[in-house]
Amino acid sequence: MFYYICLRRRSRSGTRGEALTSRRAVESGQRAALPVSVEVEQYAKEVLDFSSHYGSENSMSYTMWNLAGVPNVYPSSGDFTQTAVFRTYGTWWKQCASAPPPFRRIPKGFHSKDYIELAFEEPVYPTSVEVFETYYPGAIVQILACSHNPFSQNQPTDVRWEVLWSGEPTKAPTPQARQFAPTIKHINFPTNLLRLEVNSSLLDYYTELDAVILRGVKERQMLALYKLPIIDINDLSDGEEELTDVGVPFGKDTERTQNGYFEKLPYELIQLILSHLSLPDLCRLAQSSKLLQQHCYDPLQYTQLSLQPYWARLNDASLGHLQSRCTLLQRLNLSWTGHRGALTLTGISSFLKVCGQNLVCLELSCCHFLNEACLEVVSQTCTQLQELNLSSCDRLSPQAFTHICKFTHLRRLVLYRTKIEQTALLSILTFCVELRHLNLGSCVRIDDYDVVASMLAARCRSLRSLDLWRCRNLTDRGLAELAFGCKMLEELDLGWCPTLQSSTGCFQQLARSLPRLSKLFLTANRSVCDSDIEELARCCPSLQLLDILGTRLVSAAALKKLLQACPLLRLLDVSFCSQIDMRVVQELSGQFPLVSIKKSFTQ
């Protein structure tokens, strides 16, 4: 019986005449003879989508527009410009006032930090997985598969995401290169479009991707009786797991246990029992008695809502079954979601009239359904709005960012890698005098930073962090006028700033005028040196984080007074610093076993 269940299951995507075959050679104790398919290799075609990278919007170095194609550095090690890098690593951005609180809920096995999206030439079943991982490897956490063929001109429909594999973050026992390749599992249908989803938290410095090979076949192969014993009993399952189980309406024929000693509960415990409870949990649970319902009901479990693990299968009717169930949300979380038409203008307006109005904190980053019109309404809808997510909303119009100056309570505010123009940016800081973080890395058509840094020192002068990150035009006049204007700053990322010389002072200026500073990054630029790093030992006693990549200027003594004079330093990056040396970095990590000294090396 068993092998019948299992050729019914097996037989749904092949002809009758192929399941009958199958059948009788079950009958007859006979192996089925399937047909011969070769096996195709491809390297990824084109990088569609991705949530961060290293590099710049204007370049290829460290961008993840490296993963299209052959390898560039394997089998070599290191630290190479010709691969994919994503934003951060560690846990060192998590531990900065900048970031946000995390939302409680999250699935114990969802561990995705970051994501890629890769197109490949030809569709096909697969049959492994291949990623070159170049230095500090381990960060792949989940690799999918879509059914929607990327390169097809028609309108995606019934777009499923499968999962080909999963794991925990990790930590390689060395930095080396290696060939990752899971065992994945088997699909019933063809793909070309494959997403890789990362968590870096474990490493110790940048994880470098350099190609990605998909292998499979292009027809599907019939099951073959003979390796029965490694099918997956999942497969054996007649229906499909949906993200209905997110909100499903609670139909009158369905049939309710009693409610046991439930009854006897304190409604207060019954409810801190709920809140350990994931949203899928709390949703199939509320289909089991009357009383759970109304607990599971009950808008005070649902102030905090991310959605951003159940981005694959979130869609409009999702967010319709939630709604009447969020009247108190606080905090939402859709980042991620709605990509290919899952969600809609529609969809989105009908949920925020109801739930928006005590929103909070509005998590959007890579939401591509995102367009002028929805962020209107979210404008009109979240008035109390004081934290704003839209990182990596790239294919969001400049003039969409209007909306934003009608949030007057914005405290927190990310447009890293958005299209956000200079009108905009200094209409929102003309408007939103409240932000206490701004997060403008990877802007790149802001015209004039010197004008927008002079007009955050007039209007933000509650600013705790600013992130600046590949802006290409600030000046020392301009960062002279924000250290005078924004005397509260304490996180400052000046990242591949290449127009800022330490010869004009403007560092030095800078330590003075910030003795609140924990964190700068002053990464890449080439003029650091020891008046730099002196000043900031004798100005900034609270620093924790510092980044002075690629100074050829900056010697070991410098750096040893510098950490005699911050006790509280964590991190210190002197990667590719022409001066420090392995043997300076082992002999100061042995001084000060505290603080982490990153040495990048290339192979």
Given for the second form:
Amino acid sequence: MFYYICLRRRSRSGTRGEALTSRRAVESGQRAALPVSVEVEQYAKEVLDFSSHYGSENSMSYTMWNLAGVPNVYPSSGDFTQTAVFRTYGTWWKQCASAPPPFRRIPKGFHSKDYIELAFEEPVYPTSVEVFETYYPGAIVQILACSHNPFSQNQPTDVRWEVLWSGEPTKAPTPQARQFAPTIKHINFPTNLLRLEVNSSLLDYYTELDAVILRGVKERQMLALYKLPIIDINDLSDGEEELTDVGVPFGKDTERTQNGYFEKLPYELIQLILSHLSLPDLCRLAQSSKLLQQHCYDPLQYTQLSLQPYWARLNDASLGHLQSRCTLLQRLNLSWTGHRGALTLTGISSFLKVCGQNLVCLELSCCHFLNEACLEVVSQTCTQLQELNLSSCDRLSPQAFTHICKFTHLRRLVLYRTKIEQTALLSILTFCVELRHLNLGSCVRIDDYDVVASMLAARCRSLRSLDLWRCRNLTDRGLAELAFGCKMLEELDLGWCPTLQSSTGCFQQLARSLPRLSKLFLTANRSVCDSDIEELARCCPSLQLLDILGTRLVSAAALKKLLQACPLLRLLDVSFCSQIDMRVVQELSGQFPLVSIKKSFTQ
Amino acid sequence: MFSVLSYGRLVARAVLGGLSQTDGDYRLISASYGFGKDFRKGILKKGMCYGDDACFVARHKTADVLGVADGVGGWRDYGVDPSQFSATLMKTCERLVREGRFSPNNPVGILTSGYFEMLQNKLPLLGSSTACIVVLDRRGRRLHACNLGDSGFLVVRGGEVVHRSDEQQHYFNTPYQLSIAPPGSEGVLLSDSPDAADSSSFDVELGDIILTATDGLFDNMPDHMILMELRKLKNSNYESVLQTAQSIAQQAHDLAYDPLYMSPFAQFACDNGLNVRGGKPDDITVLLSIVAEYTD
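Counterpart to the form predicted alone, namely the form predicted together with its partner chain:
Below is the entire complex, every chain and molecule, led by the chain shown above.
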């Protein structure tokens, strides 16, 4: 009995770990020696899902599928084709006018911008996770483990995600390769499905990942048998004693109010204070008193709602609970949510029927629950929609996209890596004439981009930004029509469009037609030459971002002219340009210190 | 007519055939050897390269794959290293095979995918090469091959050539070639599509010898000399295969620099009105394989 009292007192002041070990110390004498668990080391077997990548669909160059298997590049450092590379890096995309404003109420610990999910062969209790980063490391911000086995035939039920490690976005001191193996939390279920979340905002160039190792044990260590229920939860809540002391709010004042002086504050002021709370805190606060419940449930707190940080836990029930508060919802972010059956058509329909009428912006990036029926419901309920993001919704069938025609007020449309086909896209462009920002990156099912360009020029004259990354058959004809029709164009991404030939004069004509051009990406267009650069210098003084990766034909002299003529230039990517070596880059950087001149290397 | 050796081989095959009753898979035991032109020894750059030639051997669950590529030397005059294209092509095809991104019965697909991947490289690759890909479907015991240009392969069974690839030339000394040309010169420089490759498929038997090589071999050594060297191959182990590959390559290399020798190349030139004699100095790559049983 005396021993038990001592144990309780020690537990109250100690940590859970200490309590466990002290308990174990008491009982260890009675146990036999524990068997040593064998540690299993595995490389990823398969890449299941990801938010973006640099490479082409069906390619093995710079695509996410390279993260499976053993390292191809490590310990070398450099920009190699055999690595996994995300679509963006740094803040260059966020700075553009085409970037949507960030949502409010993002919890402090959530930094993730991209993710990748990996399946391993054997479920284990993880002891360590190691990532081989081979170029500009430092982007990994979260590692999570899932309780569901992706190779099992059963439908996923009770899917739990546990954070193994979480951190801030960083930038390693050098771009050289490293093995990243943070200390991970120990979890109480075996896993063979990991998720890495990254944020490369601080990095100077694309981060590249080579492989991931999952180390773990097959059998749970004996230690974990000392389950939590054995330890009295009261022993562990250190704060409990403090709470009981604060039973009487604000002490001795005779003027007793229900909530202290708080309720004397003006309604709007309380609303303002509450607008700084994160969503979980807002929900918790609602449980504290009737007044605060009224405040926390006020629809004015829910004009913008980002549920992306809570992707792991969001389900139909959660949407159901939030429904009544979201009648004034204008901006909704459901990106990354609803996988593995967490969100269904019923839940979404019910939510949008209540909350869709004022919706102006809807982010549905990587929403794999989205199917044609869902998109139809969206089109029926969200009639005022101006911004729609369907980035990487690669399971959406081609016929689903025709519903987008109903959003006649659409200003921003992101269709990156979707299966949209030509007919649906042309219909959308016919009806959505207010389009300002259009992203058709990696839309591989479009047959003829010249026709699309022609339609844009005819119908979408307010177009400000256009992303045609990897549009494989756009020619000078289409580009000319585009430049002629969409005079307001400021941002144009023509990266990896191999059919554009500088010899047709298309780039020079582009420069002449679009004097407001601030972003131009001509990544891997091998025909870009000095005349194009000089014409840009002559005609586009507002140029801020330029990418001419991989051309042999541009000289240092032409670049100098450009840098002199474009004082707003901030990014110049001359990676793999044969005539521009490191010496030239250093010289130009010295003369033009405000410009980030990028030159990638392969060691 | 039958030599003791070939008789013995027949008997052995019958016995083996009877004993093994194997439903098991076949496999290729392969070895490569070669010489770069101008006495540049086979400096192993990335993978297996001999001068401007390159080759690879790869395996996947269902198939064994071989490939050779002969970089077209004319690029050197334009400041482009001809070995970069062939080496990158072979390395890319090897990676495709290792990752299973191919069908054993479609070797042209490997070339097409390999060529496509080269265009996805950030590096502005330039150059051209021939290509020859040979795939053994292990379970089906069938060989699928494709050839673009003047490299090629022979299949030798029982001391006789039973299959060979055809040379593809546009005109003299200008073979079909995969190429990545500088922008604007597409009309001027030759660039053949991977679809232009010749394909063939046929069943193989245990003991079949497959010789895949660049024109450095075939232009210097006629078939009968190659067959003579192959007769010396007794065992189906790697060391013997390597030794035979080395002796073939060495002999071709010696003949290439013999000014009086009437090489197949010289013979062909004479047939076309050019009065020449001697071997043809060139990069030589020999990839020798023998069909054996697959044992774990």
